[in-house]
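Read the single chain below, which is given as C-alpha cells and is the form predicted alone.
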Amino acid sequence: MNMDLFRRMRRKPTLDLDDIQATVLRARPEPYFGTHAILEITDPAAGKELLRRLAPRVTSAARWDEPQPSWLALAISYQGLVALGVPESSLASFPANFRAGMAARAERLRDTGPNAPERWEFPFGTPRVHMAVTVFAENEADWQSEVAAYEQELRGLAGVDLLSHQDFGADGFNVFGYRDGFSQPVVEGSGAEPLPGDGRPIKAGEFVLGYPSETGSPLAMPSPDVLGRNGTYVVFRKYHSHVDAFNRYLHDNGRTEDERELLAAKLVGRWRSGAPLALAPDGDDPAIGADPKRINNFDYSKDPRGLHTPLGSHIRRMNPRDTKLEVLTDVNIRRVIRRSTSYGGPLPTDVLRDDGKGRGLDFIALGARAIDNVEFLQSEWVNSGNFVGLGKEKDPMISLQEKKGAYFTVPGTPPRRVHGIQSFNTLLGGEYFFMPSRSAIDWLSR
C-alpha cells in the first residue's frame, strides 16, 4: 500500500519539486526492491566525475504521486564532502553533529554495549563512508536494470571504491511481520492532500532546507545557497533483527496464540496488519490495515492511561500525537520522513531459534532536523520513559535493553508488568548524510 498513491497531489505545489530529490517526497512502492551502496572517494576529481555521471539518474520529486518504476537517490557524508574538496567555508557551515559523524555521537545516541561503534560492521564507524547511493524499484527487473546502470558508471573510474552493497526488499511487511512505512507527515507546499488522521501539513522547512519552518523562519543551512537550498539531512542506521527472540518472548508470556498476538500488538501499538489498537483494541482488523483512510485516523484523546494503546508502546513513543507528555515538547518539530527498508526474509511466529540468516531494518530518516531529532528520540523517547511518566522503561522494540530487570507495562486494573524483555534489534552501523538538491549535485561536481 503506497500511501502516496492515495495522498494525491491535489494542491498546487509551492516547493521546487524539480530540484528536490524524489526520496524526500516519494514513498517506496509496495512491494519494493532495492540496494544501498556505500562508496569511498579517494580522488576528488574522480568523485566529481562520478557525480556528473550519476546526476542524470538522480530522480526529482516532480509528480511524486505518480507511479515510478525505479529511482536513484544520492547522499554524501561530511567526510565525503571533504574528500570532494568542498571549500572550508562551506564545510564549516554544516552543523556540528553532522561534521562529527554518527560514531562520534554514540554517547548521545545511547549506542553502547552491543550497539557501540567498535562492534559495527565495515565500513560503518570509519572515515571511509563518503557517499550513499540507493536504488528503489517496484519490481525486480527495474531494480536490477537501475543497479546495473549505476554500476556501469562506476566501472573504470579509478578513485572511487565500492565498500558495501546491500540489497533489500519486502512486500510492505517488515521481518517481524508488521505492515510498516505508511505513517508519514504531510509536507506543506508539496501539493499533497492530507488523508484522515494525517493532521495539518507541517511547514516545509522542517523537512527541506530553505523554506519557513514551524518557528516561522527557515532553519540554518549550508552555504552557499546553491549547496544548501532544497537539500536535507539523512540518518541511516542498519539493524539486525532478532525475530527468534521476539517469538520466544511472546511464547514465554502468552499461553495461546491470541494472548501472544495481543501482547505483540501492545508492544508495537498496532496489529500485524497495521490496524492500530486505538481503532481495534480487542483483535486485529485487516480491513482497517488495508484502508488508507482509516489506518491512521485516530488519536489518544480517549485513552489517556494507555488502556488500549500502552503509553510505552513503540508507535505511541515515536508519534505521541495528542498524548499529554510529562516533558513538554513540540511534537511537530520532532517528525521525520521515514524511508526505512527491510532486508532478509521474515521468520514464522512459531520459529523460536535463530536460523543464522541476516535480516533486519535499515532505518532511514530524512528532514532538516533529522540528526537532532533522531539523537533526541534515541536519548529521550526510545531509551527512557520519563516523557510519559514511565521512568526507566524503554521502547520495547528498538531500544538497547539491560540484561536484567527490563520490563514492559501493560496498563489495566491492575497493570501488568511483563518482565524479561530483550533487545530485539542490534545496531550494525550507520552514518549521517546530507542529501543535496539536484542543482547542488551539479555545483559539487565542478
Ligand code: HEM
Given for the second form:
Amino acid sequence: MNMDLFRRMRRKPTLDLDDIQATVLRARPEPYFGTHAILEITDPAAGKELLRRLAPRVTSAARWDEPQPSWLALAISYQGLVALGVPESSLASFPANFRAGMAARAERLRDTGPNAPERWEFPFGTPRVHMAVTVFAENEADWQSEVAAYEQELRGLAGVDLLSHQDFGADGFNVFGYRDGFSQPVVEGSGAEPLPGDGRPIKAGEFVLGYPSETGSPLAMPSPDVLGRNGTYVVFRKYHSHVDAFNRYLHDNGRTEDERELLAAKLVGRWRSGAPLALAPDGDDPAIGADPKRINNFDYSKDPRGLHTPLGSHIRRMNPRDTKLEVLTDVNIRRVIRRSTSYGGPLPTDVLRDDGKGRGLDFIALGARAIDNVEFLQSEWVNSGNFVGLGKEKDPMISLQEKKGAYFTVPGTPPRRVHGIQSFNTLLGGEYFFMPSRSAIDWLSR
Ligand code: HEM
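Switching conditions: you have the form predicted alone, so give me the form predicted together with this ligand.
The next block holds the full complex; its first chain is the one shown before.
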C-alpha cells in the first residue's frame, strides 16, 4: 500500500503542476523499481542535445495522485550547469552551498572519517557528476521499458558519458526491514488533502521555487525567471547499510525477540510496520501501520520525557513535531520531501554476519531549502543531542559514531543507556542537484 497515494487531490491545485517535475509531488509506489544514472557532459552541445531528447520523457506533476506505470526525473549539479555552458550571471545566482557541491561541504555535513569524500565511491565527490536521471516504475516490465527508452536517447551521443548506473527497488520496506517514506509534508497548493496527523499544509515556496514560503515571500531563486521558477533542489546521499551490525546490536542487548524488537523500535521511533511508538507503545500493531489515517496521527504532547518515543529516536529527531526544543527553530521550515530508494534487499533479523551483498539506501530530499535543511539536520539534529538535552548523543540510525562506547538513552525510571551503538550506515557519496522545471529544461537545451 502506498500511503502517499492516499493524499488525494481533493482541492483545486494552484501550483503549475504541468511545469513541475513529477517526483516533487508523486510518491514512490509500493512496490517500486527503478534506476539512478549519473552522467558527465564533456561537450555542451551534446549536453543540450540530450536535454532536448529527454525533455518529452521528463514527467510532470500533473495528476500526481493517480497511478502511473513509470516516470523519469532529471536533475543537474552545479558542475553540470557549468558543463552545459549556462551564462555566468545565472551560475552566480545559485546559492553558495549548491555551487560548492556536497564534497566541499563535508565539514558542515559532518561527513568525516569513514564518511569523508576521499572514501566515496566513484563518481561521487569528483567534478564529473553533472546530471542525474532517475526512472521510477510500479512494475518490472515498465521499469525495463522506461530505462530502455532513456538509454536509446543516450546511445551514440558523443560528449555525454554514463558514469554510474544503480538499480533500486523494494516493496516499501527498507533494508533494515522498516516501512519507510510515508511521513511527508503536505505542500500547500498541490491540491493534496491532508491526512490526520499531517499537520497544516506548508507554504509551497518551501518546496518549489517561485511561490510564497513560510516567511510570506518567495525564497531567492536562480535567474533568469524561467530557469528558477517551478524548480527545486535535491540532496542525494548514498548509504551502505550495515544491517548485520544492527542485528548484532539488538542481539547483544535483548534476550528475547520481543526485547530486541522493542529496542529497535526505540531507536527508530516506529515499529517495522510503520506503527509509531506514540500510538503503539508496547508492541507492533500492523493494523495502524497499514492505516494511512492513523500511521501519522500523533504528536509528542503527552510524552515530553520520551517515555514512549525516545527524544533521541530517529523520527523524533528528524521531525520533533511539538517537542519542546532547547535550541529553538521553526520545525515547519525544516521539513523536506523524501523520495529515498532502497537497493540490495533486506537482511533477515536473525542473520548476524554480512553476506557481502551491498545493500543500503539512497537518501533523497527535495525542497527549496533542501540543501540548507540537510546541512542543518546533519550538524544539529543527527550528529548532536543538544537540541533535546542529550549532549553528545547522536541519531542512533544515521550518525557517524566515532568513538567506542557510544550509547543510546531509552528514557524511563531509571533511564537505560544501551551501549555499543555503531555507525549503522556509512556514506558512499552524494551530490547537490537542481531539479529544473520542464520549461527550464527547454531553456537549458537551447
Ligand atoms: C540509511 C539511512 C536512513 C534510514 C534507514 C532511515 C529510516 C527511516 C525510517 C524507517 C523512517 C520512518 C518512516 C517514515 O516516516 O517514512 C524515517 C523517517 C524520516 N527520516 Fe530517515 N532514514 C535514513 C536517513 C535519513 C537522513 C539522512 C535524513 C535527513 C538528514 C532522514 C530524515 C528523515 C525524516 C525527516 C523522517 C520523517 C520523520 C517524521 O516526519 O516523523 N533520514 N527514516
